[in-house]
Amino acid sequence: MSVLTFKGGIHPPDKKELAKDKSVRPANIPQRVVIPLSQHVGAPCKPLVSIGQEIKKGEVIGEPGGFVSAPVHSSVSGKVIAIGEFPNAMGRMITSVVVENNGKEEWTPLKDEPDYMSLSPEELKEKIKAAGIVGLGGAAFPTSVKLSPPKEKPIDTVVINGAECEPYLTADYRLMIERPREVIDGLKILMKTVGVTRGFVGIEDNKPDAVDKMKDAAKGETGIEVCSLKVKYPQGAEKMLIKAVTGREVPARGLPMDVKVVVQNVGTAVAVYEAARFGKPLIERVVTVTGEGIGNPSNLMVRIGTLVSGLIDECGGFKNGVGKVIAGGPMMGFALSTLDVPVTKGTSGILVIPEEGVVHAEDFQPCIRCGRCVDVCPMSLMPSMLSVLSEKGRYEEAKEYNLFDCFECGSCAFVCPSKRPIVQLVRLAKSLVKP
């Protein structure tokens, strides 16, 4: 099969060798979890519990605040000891529920469904919604909303994103190696939910063993194809993945549904299977803790609400003079100002960078108009103009250069010889003008 790809992009060192051979193991269960009521794109949840209340593992503690929202569940059994504002990875104060673990691991009753594929699409969608599943690739968009396109935009294809193009991260890779059948079963559920007979799994070809495992799991499945993708960042971005796998181009300011496609992450597919089969809510996820600044890079199954500081300690602590800790990957993640922030549904990794690997923002130089950022932009934008206009405070003018088509992949900043903080300048402009 020819290797599929898209126009533009970059080739950063993938650094996956640090953790790719580490099997997923359960993380230590914390004595206390801090569970934010906003872990998704859309309306935050409203608390359903009160201080002093005893709750069980998997119990709903936050109800959706709107159509674009997702319920939040407790990841441990115990007592609610606080409800208040706590910082998240981006430094925002988010209403959160703090639960003191009683160590009993008592589950709230779950509805097992051995014959889940006999359920109707609406029943499957309801199970996915009730489980609080969101996109686990980092965007955290509520999955049930993605599976509810308007009638005028019918879907004919579901794509599972196994590219994991961010350097260092290996959580999706380990799921494909260790639980390939569940990924395929999750894809089949997603296909039935939106009523399609065509499904793809896209995997970068630096993961040949994952490609083989997924092909073995998909043998005999009608309408499911495993595709090998060229190793290039940001291959795993929705629009790039759709272009590579289907040849369709999502229009400017458009969504995958505009070209009849739904894209879901590997971890999301597994969570969908667990929700449909066992009624299990999303209370844990695989997190890669990695980087040259961590003692023992690992892939951990982590309870939602576990503090990052606990994961750092569990993985051998810091080494080599730490310069930066990032939630997510090095390209699109967020540098943490404190380690006392919780793992959320969208936390794909914790990356520890040594001091010598950190580029300080104050060291950047003026744009020299070299055009490298224009060459690599996967959206065919002019990042140089966007950053210069933002730097000069001309935010409205930046809109004329398709400001909101930028999905902040960081390819431009990676190749910039002046080390300009292009993504930060784009984010600043976006925050100060209306779409």
Second form
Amino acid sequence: MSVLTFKGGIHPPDKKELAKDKSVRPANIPQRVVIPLSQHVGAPCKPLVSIGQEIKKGEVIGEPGGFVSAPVHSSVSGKVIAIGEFPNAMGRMITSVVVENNGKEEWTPLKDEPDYMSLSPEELKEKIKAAGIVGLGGAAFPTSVKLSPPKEKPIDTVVINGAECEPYLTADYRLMIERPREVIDGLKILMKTVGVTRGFVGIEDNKPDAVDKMKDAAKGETGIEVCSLKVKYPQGAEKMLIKAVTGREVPARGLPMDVKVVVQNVGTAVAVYEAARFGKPLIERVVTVTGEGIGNPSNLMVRIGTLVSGLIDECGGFKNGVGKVIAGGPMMGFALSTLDVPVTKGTSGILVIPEEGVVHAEDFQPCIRCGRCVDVCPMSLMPSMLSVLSEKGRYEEAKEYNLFDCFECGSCAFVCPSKRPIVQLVRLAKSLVKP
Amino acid sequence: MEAIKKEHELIVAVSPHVKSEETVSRIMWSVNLSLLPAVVMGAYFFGIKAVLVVSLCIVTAVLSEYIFERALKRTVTINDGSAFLTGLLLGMNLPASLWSFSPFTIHVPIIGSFVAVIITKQLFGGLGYNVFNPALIGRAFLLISFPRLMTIWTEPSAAFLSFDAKTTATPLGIMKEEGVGKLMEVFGDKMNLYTQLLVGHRAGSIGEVSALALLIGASFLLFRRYITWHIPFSFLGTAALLAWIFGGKDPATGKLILFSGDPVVHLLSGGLLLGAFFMATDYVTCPTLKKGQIIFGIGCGTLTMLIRLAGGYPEGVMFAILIMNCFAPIIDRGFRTKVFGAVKAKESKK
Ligand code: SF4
Ligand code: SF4
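So that was the form predicted alone. Now I'd like the form predicted in complex with the partner chain, please.
Time for the whole complex; same chain goes first.
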């Protein structure tokens, strides 16, 4: 078989060695958690609790505010001490519930289901929905919605995204190494809910041990194939992953279901398994805390609502003078303006870049039309034109250059020798014109 | 919540938070470096005068950019290597004979360099905004203003410090005026002609004579991917094809004999290699998309041969590239990338 991949893409230094060999360990459970009621794409949740109320771990504190939404659960047992607006990683103010931890770790009753595979697809989907599961790769799209495509869009394949193409991050890698069986079981549940017999796990070939582990775990399973993909950013972008694994090209502005595919991340698969098997809601996730600016890079199982500042302290604090703290990976993550933002369902990593490692955005030069950005754009756009048109305020024209097909992967800005802030200019243009 | 402890000032910026090592100045200095072998060969054949002409062009180019940017209170960009490159390329495109005090011709390279950097580049807004290749505009301006001085070619000699050299004609000049037969006469036989052209033992502009040195530099650029094959190969391929088809004449009657031209002589003489690898490939003034670049290369090749075989000048590379520079934006507009999933998007709409 030829090497599975897509056209374009880049090879940033992967830096995974920092945290790669650190087993996932439970993070300290904080005294207080700040749980945003909107951690997902779609409608925010409506609060179900009131200040002063005693709640248990795993209890629903926010109910879905629409079809595209996911419930939010408490990650500790204790007392609701505040409901109000708190900043999230993107810098937006989000209605959040603050819970004071009573340290008792009392679970709300969960429904154990040893024979979960005999449940109907609808029942499984209901469990996934009730557990508040969203895409854990970073996009945080509600999983149950992805699993409910309209009738005219039949699905024939489920792909588990194990590419983890963002440099530095190792959360998915650790899960594949430590809990491969649960990833496969999660995949089987996902396949059952959408009624398909074909499943793939796509992993970049810089993680051969993860490929081996997953292959072992999948042995004897019919219809499941573990594929080794070429290392290249953004291999883990849904459309690129589907192209590499199935050869299908998702239509421009379309969704994976347009080519009969559902993609879920490795972490999501594990969460799906836990929801189906134990009825466990999504109250914790693996977060890679890493970077040259952190004392002790780690992979932690973190309760949702834990503040980033707490994680930094727990991982040995800053070293080498802190420059940037990023929620997510270096290519698409958000630089934080304060450390007092909570870990949410979509937080795959906390990356600390020391001062001298920061690339300053201010001093960029004019486009020299070298074409490097065009060569690497995985969507085959012309980032040079997008950036120039946006810079000149010609936003409508940028639309003709397929502005809205850009998913802001940052490959173009990575290679640009003039260091142009292409993604920033694209976002600006997007915010000023209608699609 | 407790007050936030503000021990650290965090830097906030839009993703991506990592960038490649590649910079404009690294690219420009690499191109400068790749031209070194050809300059050295030029210096070897035309002596100290060649070195002086090239240096004069570089100094003028860098200095004019510096003064201009200082005067306008713009960021001084002379470190990016692009003004240096313009000066270098212009110098390589001039005859060494321009270093002469009687008659006084020192002003010629200076004027050319000034026109290249200030008129062609800076007045258009600086690097990235110019429409034409600055060095070539500089040269075109000189050729039109000083047609005679610009075509005094001297014989290559190995005496480095010699200031007087015999004037002679370039191989292309000989071919144009007296035909290929005469060229063979001058160089002995075909093999010797090819060898001399490869090494660069011939009259011509300082940096264009040694085909071998230019190819070494070009391989470096191709290998480092600073340039791709699209423009040079389509340019050279077209020129070679046309030279073969239309370049042959009956020695006696002077009538055109189709498919009898000598493409090798055409490829190795004049400024074709220098132009195809180092000037037509200028990012700023060529099309961005690969398909457009092939059209651009074919256009350059065709125009070059049209001028060489049917025009008034023996050499056509410079005007060919300049004319195609005009078309580069239009070519770019004509080609769009096919967006990922584009075809299927159309289908699914139906
Ligand atoms: S234009 Fe958009 S999709 Fe293309 S490389 Fe740049 S950020 Fe990625
Ligand atoms: S990589 Fe940068 S300089 Fe090169 S064409 Fe793209 S935007 Fe312009």
